[in-house]
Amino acid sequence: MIAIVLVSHSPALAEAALDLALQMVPGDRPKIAIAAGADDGVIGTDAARVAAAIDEVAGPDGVLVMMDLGSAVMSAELALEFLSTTSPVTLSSAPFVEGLIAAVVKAAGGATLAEVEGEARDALAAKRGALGEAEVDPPTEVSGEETTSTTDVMSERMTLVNRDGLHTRPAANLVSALSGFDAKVSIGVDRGTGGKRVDARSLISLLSLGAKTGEVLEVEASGPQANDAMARMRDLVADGFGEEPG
């Protein structure tokens, strides 16, 4: 599992963002270190602290470094010159809060460093879509060919019953639940317009659906554990992801 380092001017900001992100992952979590603030509690960043944080959590799968703004980027770049580890390190341009949530959920599912960084970088896509803004790099849709070309594709329709639909927490729970199965799962929403289907292992893609309570999810699954993955998703949706019904 990859590790994550947060570089922020404010320890309080970094800790609050991390607390929010960790609430989305009930099971195994990536190693995460915070490098925030400067000497004597001054707001700022320090390259030596960043390097120490990277070395602390570094492992063979690599480290994703996320920064808030300004000198945090410069400190992270300079820190690369001070590292003891030979583990691969990637500095991400992802938004600090949304990107961190996306990265933690994706990393917990065992994704690669490149996959986690890509998910984090796309983290504003769902918000842009909700506000009707054009997406620079919209979440990758799953084409019909990708699933129907595989034998024994399962299809089911499931109605969202929880009050707030497929918002961040249930979407994160879904990603975590499906990550342990050897199966490809895609999800769309039946709106009578032949809408898009997205990868069920991508938090950002799931959020881009904007699925609300009462709407019907169109689910397809294939692979050796497709039946188990479909059953797990069926249970989660029927239970309303543990939330109040709409």
Given for the second form:
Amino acid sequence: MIAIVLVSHSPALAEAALDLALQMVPGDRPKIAIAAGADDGVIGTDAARVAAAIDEVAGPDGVLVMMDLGSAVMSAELALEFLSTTSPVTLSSAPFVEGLIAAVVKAAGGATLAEVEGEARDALAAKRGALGEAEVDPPTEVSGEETTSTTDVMSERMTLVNRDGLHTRPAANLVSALSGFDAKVSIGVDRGTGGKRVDARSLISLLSLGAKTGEVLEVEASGPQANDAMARMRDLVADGFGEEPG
Amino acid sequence: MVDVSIPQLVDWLSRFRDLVTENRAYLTELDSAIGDADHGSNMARGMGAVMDKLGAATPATADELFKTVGMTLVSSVGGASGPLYGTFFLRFGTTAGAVSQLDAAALSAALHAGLGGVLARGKAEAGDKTMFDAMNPAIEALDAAIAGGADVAAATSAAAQAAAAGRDATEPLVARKGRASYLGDRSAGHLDPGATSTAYLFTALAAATA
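Same protein, the form predicted in complex with the partner chain this time rather than the form predicted on its own?
And the full complex, kicking off with our chain again.
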């Protein structure tokens, strides 16, 4: 599993963002270290602390570094000059909070450094979609070609019964529940014509569906464990992801 | 030609500390116009920490001296001037090497390496209204003076004058880097705080090598 380092001007900001993100991953979690503030409680960033944090959590799968702004970016770049580890390290341009949540969920599912980085970078897609800005298609959207080229595709319709629909926590639940299966699962929402389908392993893509309570998910699964994945998905949706019914 | 010794290099840093400390309020005032009002306190704190470190133990060679300076700034400044000045001094020291004095050519080479570090961190170009706009003309003036046969004292004096002119030239510019760039056209009409502290850096160098 990849590791994550959070670089912030403020320890309080980093800790709170991390708390929020960890609520999305009940099970196995990536190693995460915080490098926030400078000497003597100064609000700011310190490249030496960033380097130490990266070295602390670095493993063979690599480290994604997430930064707030301004000097955090420069300190992270400078930190790369001080590292002891030879693990791959990527600096993420993702927004701090949205990116962290997307990255933690994706990383917990065992995704590669490049996959986690891509998921985090697209983390604003859900918010932009919710605010009605130009339609944003996360790159993880499943193309028609990909789905039809697979021979055995099962499909099933499931109605969302929990009050808040497919919001962040249920979506995160779904990503981690499905990450254990050798199956490809895509999800769309039945809204008449031309709905998009997204990869169920991407939190941000799932959120970009904006699926509400009472709406019907069109789920497709393929691969060796498609059956099991579909059954798990069916249970989660029927149970309302353990949340209040609508 | 007279070389620059370790005590002179330490004197440079000490004078730089004094200038940013004496002008802390002024730098912060410049920064409050177009930035986040912390440049004076950040630089005074950072250079204060540097001189405390050097007061406890002064390294005998330029590489160790400037590694200490750079790493202390990186950990004590907090704002963007930490990695910027930190990288400047780290690269300066790496290029200067394990020596106890620098001749004019070595001083120029170390300054060029420092400038390269600032560019690597800040990605600024001429006219972006940054410390680069004081540092680059200063080093060009130093090189020109050395090429014209000037000694170190005359070359650093020329560099200080060019840095001050470069700082003054930032006033009408519209910022294209850093927090000031968020202001767009409203950043014009103010001196750049980073260029101003960089002018102090070269004033201090000229005084230490006079």
